[in-house]
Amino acid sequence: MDFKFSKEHEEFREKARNFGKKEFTNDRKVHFDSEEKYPEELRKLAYESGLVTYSDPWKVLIAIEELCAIDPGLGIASTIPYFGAEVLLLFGSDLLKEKYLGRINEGKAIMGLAVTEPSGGSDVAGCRTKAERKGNKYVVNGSKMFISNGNIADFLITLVRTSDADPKRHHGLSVLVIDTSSPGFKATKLTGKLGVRATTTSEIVFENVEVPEENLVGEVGKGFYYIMTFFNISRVFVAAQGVGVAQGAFNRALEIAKSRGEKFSGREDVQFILAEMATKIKAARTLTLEAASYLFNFEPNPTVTSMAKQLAGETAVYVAEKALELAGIEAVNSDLERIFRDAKILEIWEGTSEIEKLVISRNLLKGEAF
C-alpha cells in the first residue's frame, strides 16, 4: 500500500500543526488540565478552521494525529464533539441525519456515544439499560459510565436493551438518539481523572426518559452490530491519537537529549532508547495508515484495525514513559508529566489492549488474513 499523502493533505497537515502551535498555548494546556474544564473556545476555533470535516476522513486522521502531538488533552477535546457520528451516517434515517447531524456539521451542537455501563466495562453485550416500547415512544431506564461528552452533549447515541427474549446476550440490543434535555436524564461529571482532563467524562442516569420512536437508529435488535461496526471505525482514529501522543513525547525527548550536549546524547543507553521509541512510532503509524486505507476504501479489516489500535496505544504509553526517564528530574515540572498521564487512556477506551488481542486472535483462528 502506498501511504504517500497528496500535496493537499500535506498542506492540511501543516495547517493542523500550525493551529495547534498557535492555539494550544502553555497557559491553556495547564489551565484546562488543572481545572478539568472543557475548552469550548477551542472547539469553536477548530470548527471554524475546518480541521474536522467528514467530507474527507484522511483529513480527520491527520488533524487528530497532529493536534495530539502538541497536546493530547486539548487535541482530543477539539476533535471529540463529533464522537459517534458514524453510527448515524451509516444507519440513521434521513430524518435523524437532518435533525442531528445537520447541527453537528454546522458546529452548533456536541454529541456523544453512550455504551459503557458500570457493571459491563468492555462487555458491550452485557448492556442492562432498558428501553420499553410504549405506544409511539420508548421509555428508557438505566445508567452508563465513563461517557465522553456526557455532561456537555446535546444528544447521545445510546445502546439500550429492547428485548430479553433471546438467550444470546448480544441479541435484543438497539440504538436510540436521546436528547440530553429530556426529563429524567441526569449527567454527573467525573473529576480527578488520571489524564485527558480537558475532555469531560460522565456518569449517566436515565429515569423514565421518553424517546420518540423515530429516534430509533436502524432496526430493532441490531444495536450490537451497529456499535461493533462503529468500533471498527473509531479504533482507527484512536490509533491516530496514540501515534500523535507518541510522536509528541518523542519530539520532547529528542529536544532534551540534544539540549544536554554530546556527553548525554552520545551515551549508548540514550541512543538505544531513542532508536526504540522512533521504531515503535514508525511501526504504529504504518499499521494505523494500513487500517485506515482498508476502512476508507470501504473494506474494513477488523484484525488490522485492532492491531493498529493496540500497538498505537501501547506505543504512546511506552514512549511517554521513556521520555520521562530521559528527562529525569526535569520531567516533574514539564509537560511530559501531563503527556504520560494522558497517554494511558489510549490502552483503555474503544476496547482495552486485552480486548484488541482477543479480536485479533479470534479472527486469526477463523482463518482471516492480515
Second form
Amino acid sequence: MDFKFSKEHEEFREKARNFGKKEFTNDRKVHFDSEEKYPEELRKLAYESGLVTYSDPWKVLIAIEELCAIDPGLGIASTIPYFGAEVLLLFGSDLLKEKYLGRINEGKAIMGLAVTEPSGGSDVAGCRTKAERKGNKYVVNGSKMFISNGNIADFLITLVRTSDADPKRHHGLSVLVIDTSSPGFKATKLTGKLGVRATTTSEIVFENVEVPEENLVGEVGKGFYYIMTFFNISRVFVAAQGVGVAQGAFNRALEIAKSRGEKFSGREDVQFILAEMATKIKAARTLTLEAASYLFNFEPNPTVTSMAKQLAGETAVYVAEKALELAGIEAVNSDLERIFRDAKILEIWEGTSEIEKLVISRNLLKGEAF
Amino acid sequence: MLKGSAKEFVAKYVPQGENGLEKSGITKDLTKALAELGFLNMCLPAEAGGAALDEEPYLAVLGEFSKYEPSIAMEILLVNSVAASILSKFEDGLQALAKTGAGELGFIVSPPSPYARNSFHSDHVSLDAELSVVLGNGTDYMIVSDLDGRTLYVKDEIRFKRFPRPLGFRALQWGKAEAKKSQYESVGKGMLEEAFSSGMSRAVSSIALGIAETAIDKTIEYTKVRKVFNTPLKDFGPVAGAISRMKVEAELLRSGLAAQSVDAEILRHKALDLALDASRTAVQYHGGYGYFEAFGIEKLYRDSMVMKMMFGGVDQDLLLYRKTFRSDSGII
Ligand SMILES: Cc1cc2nc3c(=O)[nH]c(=O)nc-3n(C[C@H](O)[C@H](O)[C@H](O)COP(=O)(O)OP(=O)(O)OC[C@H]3O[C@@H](n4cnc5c(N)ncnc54)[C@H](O)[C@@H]3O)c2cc1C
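The form predicted in complex with its partner chain is what I want next, because the block you gave corresponds to the form predicted on its own; please supply it.
Zooming out: every chain and molecule, the one shown earlier first.
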C-alpha cells in the first residue's frame, strides 16, 4: 500500500493549483457568483490547459479537488462540461461515441445528465418522462428538474421510461442521448441558487421530442442499471469536490487563526476546532482515494464510494460552517461565505447523504465487505 | 404602544415568495412604517419618546418578525437593544435615539470583534476611522468601539460602501465604513461589547428561535406532502426523528425564554445552534428545492449562520463558561 501520489501526479497537482490561483481571480469569483453566470472562457481555458483529460482519471480527480479548494463554483463549472460522459463510454455504441464523445474530447461540446424530475430525484426508478417507440424513433414527453448544464449543453444523457408493463418500476427505464437543438426541447435556466452559482441549472421540458433510435444507449430496459453504474463512478468525483471544498475552507480558517496571533490561535478552543476540521478532511480524502483506487482499477466498490461521497459532503459543510464560526462576522462578505454557500450542494446532488446511507446499509445487509 | 402585529406588517409590506425583502432591502419608508406602528421605540426610555415596554412583548415581537423576515427583527433589535443601551446615557444621544425610534434617523454599528480589521486615529475632537464590517438601517450616525474598547458615537462625515451580497440578513445595510474628520463622543468603555454579548442574549435567542421554528414548521409541512419512493417523507424514521428532536428542543427553548429562570447565555447558545441545525436540515429535506431562493429555505440557513458568526463564536462561548463556573474559564 502506497499513500503517495507519483511524481507525475504531484506535478499535475501543482499545475492545477497554479491554474486555479492564476485564473480564478477574486473578480471572477465574485462576478460569476453574483451574476449566476457560467464561465465559458474558464471552461475552455481549463480544457486547453489539459486539466480535464480522459487519459488519466486520477488527474481529473486531482484537478477537481485542487480547483474546488480555490473556488468551488468556478472549480465545478470548469470541470462539469463532460458530466455523464461515462455512460456513453461504458454503454454507448461506437456510433454514439463517435458522434458525441468526439466533440466532447475536443472540448467543442458540453453535455449533461438528466435524471431528476420535478416529482423526485432520490427515487430514480420513479422516472416518469416517457419515450414511446414510433417507427425508427422515440418520441419523448415529460420534464426534468435541476439539470446542470441543461441550458448550455449540446446534448443530454436522459433517463426515460420506455415501458410500464413490468411491475418492477426500474425495469422499464432506458437511456437516450437527446440533442438540445431538437424541436420540442425546452430548457429554462433556474436562478436563485444558494451556491455553486457559476454552474448553470435548468428545468427541461420535452414535448414530442423525436430521438433517432440509434440514440438509445445500450439496451432498452437497462437504463436504471446504467445510471446506477454511472453514479458509482461520478460519486467518486463528487467526493473529490467535497474534499476540495473542505480543504479550501480549512486553508482560509488556518490563515485567519494564524493572522490573529497567539491570543487566538493559542487557545485550545480554536486549536481543537482546527484539529477536528483537518482530521475530518484527511479521513474524507483517504476514503475518496480508496474509492477511486477501486474504481480506477476496474473493481468499483459502491459501498466505499457512497461512504466517501457522504463523508466528503458532510465534511465540506462541517468545515465551512466551523470556518465561518471561527472567522466571525468579519467573514460576512468574503471568500469563506461563498464557500459555505457552495458546500451544501455536496450533501444534495449525485445522491443525497440519506441516499448514500441507504446504499451503504443495503450493501452491508447483503453481506458486502467494506 | 404597539399599533399592529408583526404578521399584519409583513402581510402589508414584505413581498411573498421572493426571499422577502432581500432584493429591495429595508427602505426608509419601511423603517418609517415600522416606527409608526411602535416597533422601533418599544424598549426605548420615555426620555427618548419610547414606550419602555417590558422584555416580554419585545421578545415576542422579535420572535414573530424573525419567522417572517429576520432582517426586520434584526433592525428592531439594533434600535431597541444596541442604540438604546448606548445612546440613552447622554443628552445628545437621547435626541438621536428619539429620532431613531421615530424612524427619522438611521444608523450603522460595527459589531465588536477583537479581530476586526478596523483602524482609528483621533485628536480628541475629530476621528478618522475605517471599519471593515458595519450593519444597520442608515448612515446618519455610527456606533463603534475603538481599539481600546471605548464605545464611540460618531455624528457626521460617515462614508459607507455597501456590500452587494453579504451572507445573510440581506435586507439590512451591510458594508465598510469610513469616518473622516468626524465629530464623535466617547460614551464609555466596553458598552458596545456588553450590548452585543450578555446585554441582548434573550433578544438574540428569540430571533434565532424564530428562525429555527420557521425552518422546523416548513420542513414538517413539506415532509407531509413530499413523496419519495411513493411514501411521504415524514414516514421515514430518520426524517421523523430528526425533525421531532428539533421540534422538542424548540419547544423547550420557547418555554425557557418565557421563564425568566432560564439563564440567558444558555438560551442563546442553544438557540443559535438550533437555528443552524434546523435550517441546514430544512435545506436538506427540501432536496434540490431547498437549494433555491424561491422556496425561502436557503435564506434561513444563511441568516442562521450569520447569527452564529455575530453572536455565537468562540469568544461568546466564554460568557457561557463564566456562568457555568462563576469565574473566567476556558480561556486557555
Ligand atoms: C444545483 C443542482 C444541480 C443538480 N444537477 C443535476 C443534474 O445535472 N442531473 C440530475 O439528474 N439531477 C441534478 N440535480 C438534482 C439532485 O440530484 C436532486 O436534487 C437530489 O437527487 C435529490 O432529489 P430531490 O431534490 O428530488 O429530493 P427528494 O428526492 O424529494 O428528497 C427530499 C429529501 O428526502 C430525503 N430522502 C429521500 N428518500 C429518503 C429515505 N428513504 N429516507 C430518508 N430520507 C430520504 C432526501 O435525502 C432529501 O433530503 C441537481 C440539483 C441541484 C440543486
